[in-house]
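Single chain ahead, written as structure tokens, the form predicted on its own.
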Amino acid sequence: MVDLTQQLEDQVQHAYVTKTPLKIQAGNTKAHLGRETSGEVVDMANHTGVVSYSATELVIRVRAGTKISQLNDLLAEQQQRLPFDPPSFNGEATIGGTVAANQTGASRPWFGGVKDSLLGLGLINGYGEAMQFGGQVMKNVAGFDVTRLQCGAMGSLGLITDVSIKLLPEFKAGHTVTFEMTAEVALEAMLRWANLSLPITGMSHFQGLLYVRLQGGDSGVTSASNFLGGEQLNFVAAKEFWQALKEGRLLQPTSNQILWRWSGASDSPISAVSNTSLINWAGAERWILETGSNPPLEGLTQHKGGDRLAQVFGAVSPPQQALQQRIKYAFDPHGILNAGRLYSWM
């Protein structure tokens, strides 16, 4: 049998002799995110398939290219579920793309964000050698920094090659109620509401409707239904928007809008992020459809749309660009994994 990792070791090892710059992909669907990169294509997409799984200790280890759509699968024959709740894009999202990429679905107040789940990771980094960090109980923590720096570095940091994840049990029920009102009054409720014992696994308010997500036990999400009332949606209706808000399908920008994000404290007044059209993660992450190319206040990252050669993710002070510098040098020396992905400048 072919040892994929020995090949993307092989392959990186020779970028490196080389200084050959590499992009990293595998389902490609993110390819919105992050600045503009390029270089030899360092392809994941058959590096897949589960390395260990323990049901019973609520801990999975699964290869970097595994797709969450096929991860969602295996967990729930045994009724668990991934923590951060990821989104699939249509079946081709993967867990490695997931980790790099930081990405979350409605319930991360609730539940944390992917570094809270990531109990360690293999990773080949810009010399081309394999390493591990972390482990597979929460315990044992060595490492456990590397691994959530990877969170979010868009593989800038070292090729992802296999993760180790805690895992949880899938909930017994699930209702999504919503109710009409405007984005001000829902940003109330929605902090009023969090701050009860109510089984609440989302709360977004899109196009004058308040959606709020409840998921537990059977008792408790119907106590906590009749509790806020509103109007219940339909099994359909209420996968459909969570699956859309989380795969960014809400809000699409033309060819000369950008679509901004910002994220911050949920108690952040309304006016604070101007021109809002969705508000998720209970008031903590709002989005903005803007025509023009400068955001239009601080704090924004582009998220899609627009020219992809600028600083998407915003401006970095000097002492903050430094220790980012020293950081990509130690993991990466000559630049080669995903050169510029995150910032011009790494």
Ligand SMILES: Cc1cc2nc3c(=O)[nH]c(=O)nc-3n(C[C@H](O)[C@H](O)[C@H](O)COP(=O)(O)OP(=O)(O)OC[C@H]3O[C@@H](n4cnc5c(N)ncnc54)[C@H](O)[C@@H]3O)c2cc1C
Second form
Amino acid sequence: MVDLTQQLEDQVQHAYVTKTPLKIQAGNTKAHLGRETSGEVVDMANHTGVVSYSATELVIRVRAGTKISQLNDLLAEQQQRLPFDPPSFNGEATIGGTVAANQTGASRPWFGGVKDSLLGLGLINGYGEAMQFGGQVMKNVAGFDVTRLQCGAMGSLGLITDVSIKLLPEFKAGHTVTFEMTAEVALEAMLRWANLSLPITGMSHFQGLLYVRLQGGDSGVTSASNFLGGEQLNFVAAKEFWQALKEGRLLQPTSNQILWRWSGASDSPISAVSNTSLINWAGAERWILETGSNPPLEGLTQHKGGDRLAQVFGAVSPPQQALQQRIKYAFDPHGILNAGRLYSWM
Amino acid sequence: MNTLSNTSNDLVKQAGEAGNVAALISDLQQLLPASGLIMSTESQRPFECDGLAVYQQLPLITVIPETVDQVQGILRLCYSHRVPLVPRGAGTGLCAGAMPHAEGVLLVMTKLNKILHINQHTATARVQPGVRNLALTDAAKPMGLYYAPDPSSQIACTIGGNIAENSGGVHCLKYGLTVNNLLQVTLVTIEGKLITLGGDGLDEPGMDLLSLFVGSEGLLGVVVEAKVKLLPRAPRVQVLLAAYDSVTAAGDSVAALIAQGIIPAGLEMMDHLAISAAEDFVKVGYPTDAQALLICELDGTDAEVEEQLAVVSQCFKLHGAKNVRVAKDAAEADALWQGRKAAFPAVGRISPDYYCMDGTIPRSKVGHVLTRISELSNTYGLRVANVFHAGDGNLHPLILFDASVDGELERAELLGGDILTLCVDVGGTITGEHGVGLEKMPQMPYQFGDAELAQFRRLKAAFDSEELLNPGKGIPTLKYCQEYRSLQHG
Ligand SMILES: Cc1cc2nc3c(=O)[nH]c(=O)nc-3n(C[C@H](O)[C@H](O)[C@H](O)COP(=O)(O)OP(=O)(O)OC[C@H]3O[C@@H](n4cnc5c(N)ncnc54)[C@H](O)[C@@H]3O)c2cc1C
Ligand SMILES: Cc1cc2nc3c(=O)[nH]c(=O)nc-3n(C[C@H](O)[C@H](O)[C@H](O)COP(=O)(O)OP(=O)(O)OC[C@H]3O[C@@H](n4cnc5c(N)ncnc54)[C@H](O)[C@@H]3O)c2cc1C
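Can you give me the structure for the form predicted together with the named molecule, which would complement the form predicted on its own we have just seen?
After this comes the whole thing, all chains and molecules, with the earlier chain placed first.
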């Protein structure tokens, strides 16, 4: 439980005056993801603790360095959960890094991403000014949505100091069923079932098996499970599968491999994204593990492995690039925050 | 429709910058067919305000494009002539966000009204911005799908306006606001360039520009196309009505239900004045002796709904509901909703004018804030009816007044201002879904500090450095804030 806001503000203010590049770091268990950046380290890992938690309101406000694993434990005591089910990466990932890197679990199509649960945050911009946006209430449209803008910004617009999150009650029941299917058949099934108002919280295809996770109330899960059929997966195996999927352990690139991420319309044919190794999010996210450094397809994210100074997040149209550079300037005129972490030109 | 006539020459003179304006008008005439330009005072009257009619202003000229090319051309012209531009959808907004600019162009988007494609597999739709909210849900119905954000104005309001305001509705408690149901937006920048934000997938790499754009009130760009999510219709929908002797008890029921982890599809509350007005108007059998009503909608599979129904009824009774009515069939459910949906016009029948506020507060503060509002109502001598999205703490106090009585409008505005600052004081916000527009500018410096406001202004400049898009709305200038603060402390 430490509030380092003042210290962080001072560090950025000093860097602003001296135009010193800063590298925002939290768990830093994953320094090799995204693009490489360098600079004086801003350590977020010790800026931790719960600012307020109202279990009856289903809202929590925590400092950015708080670990996902600790947050999960705390919420579990009240039978509550983070709706976006982020990975905790061996217990090291922090909530600030999770928001900055926009990390969501398998339930993304049904329970939304980070932005859908994010109510507000504190931000220190490149001038070293501490600001608050959004709040702890469910709906808020006063001013521009600076809060959600931070999702995926990789810290390039500011240091996230605290976040307010909308919570959901923990599921009462859960169940995973599997089906032996080719990717083509599985995709058809996923598209069909995704639109049936079933309590589905995960649909993924990996190594010839379609995994369907059901979570919700007892009777809802049981009746959906009866409806779907398939092979029941035991509790331990199911937990291990969804955990491994979330934590990115199913596909690990070796030194000459790259793990690519595709994001698109869930009904894109299997043939449109060739050599897919894993389908997630009912078809809307696909993963390709390939040897060599050439992207197998345009528009992919170079998720893991390969040259980390390449344009790993993919190409951006010239007007978009110009716009993003102006937005970066609006937050960080000297370009001192995580320079080049997102794109080489930012 | 009137085209270029003598009136336009008058306007040119009035505007002061005669050269600029004359050139702009002649360029617009080159760009658009005669039917796409409205210049006479008479024909522009219907456009002089949005749903908040106390703010009125005639624009210099009104344009109604039919193609994206034309929209780009219009923005390019405004940019090169440095003339302000105000986008407009159906004009149902409640914060004077679409009120025209005296020296500017009013850009009416209602003719870009095609549903381009509905994809049943992915449950998504590609639409033009002028498509009406309800028209989309109607078109998706044969496929068993619907568009979840459902403002009470859904019969008229446009998707473009919804995106600009981040609109919600009675079902956003469970299914989210516009921002949670949007995948992609194509916008035209003030320079006339096309930019696409978001994508076909769920999470694109990089900063979330799409979310930044949602709710930006026409200050950052003009929406010309959107891709939205549709939802499958739930197999079972169940509506309950609970009557209470006090608003506090009803408020406590809401907090208790949420605390138990039940998220209904909708959870609305009406107070005594709103109940009587609605019942007088639609006659659906609301108990007019109740001090507060909760309307609760549960949806899901049969099994899920049955499970929740028991919990909800019990929770309401435990927290003081003297009567819980469960709709027997779809017709009765519709009737129970009808009173809520007609509440604004119903209140309109019992008062010459009303003023709708939109503050949002933590759910646990509902009882406290409603009590405080009724005290304020007594102090100002103006009645207030409350009908609102209780499930997410989004209040809609309706201040009843008579604009023809000297000073009543001013009193209504002062009371409204006090309600909004009260919302901020209990940890809430001045607007949950209607936007800031022109109306809530005075409260912006109350909710935000100087650093946040300056950050908003720099963001605005990143999109629109010449301040031509909907100027004077949404984000107060530095000078405005200084004046506001000196008034407060002076
Ligand atoms: C494309 C991608 C793929 C990933 N895949 C994996 C994986 O397969 N396995 C794995 O173990 N991890 C992976 N990660 C890392 C992980 O998802 C996140 O980085 C992690 O959840 C965040 O936790 P952290 O606290 O360790 O953040 P860090 O790794 O320290 O930081 C992550 C990013 O967020 C920024 N950041 C951190 N804290 C803040 C803050 N308070 N304010 C502003 N910016 C901040 C950092 O500067 C950095 O850009 C991946 C990350 C990315 C971007
Ligand atoms: C009876 C009534 C009930 C209402 N109920 C609700 C409710 O339940 N929930 C709710 O959220 N709102 C409600 N509203 C408010 C209003 O309907 C919404 O704000 C709606 O989204 C406005 O849509 P519109 O098409 O009428 O937009 P307009 O009023 O025409 O414009 C609104 C704003 O959007 C901008 N804009 C419009 N089109 C575009 C575009 N294509 N590109 C960029 N900017 C654009 C305008 O400049 C303006 O700032 C209600 C209004 C009324 C009158």
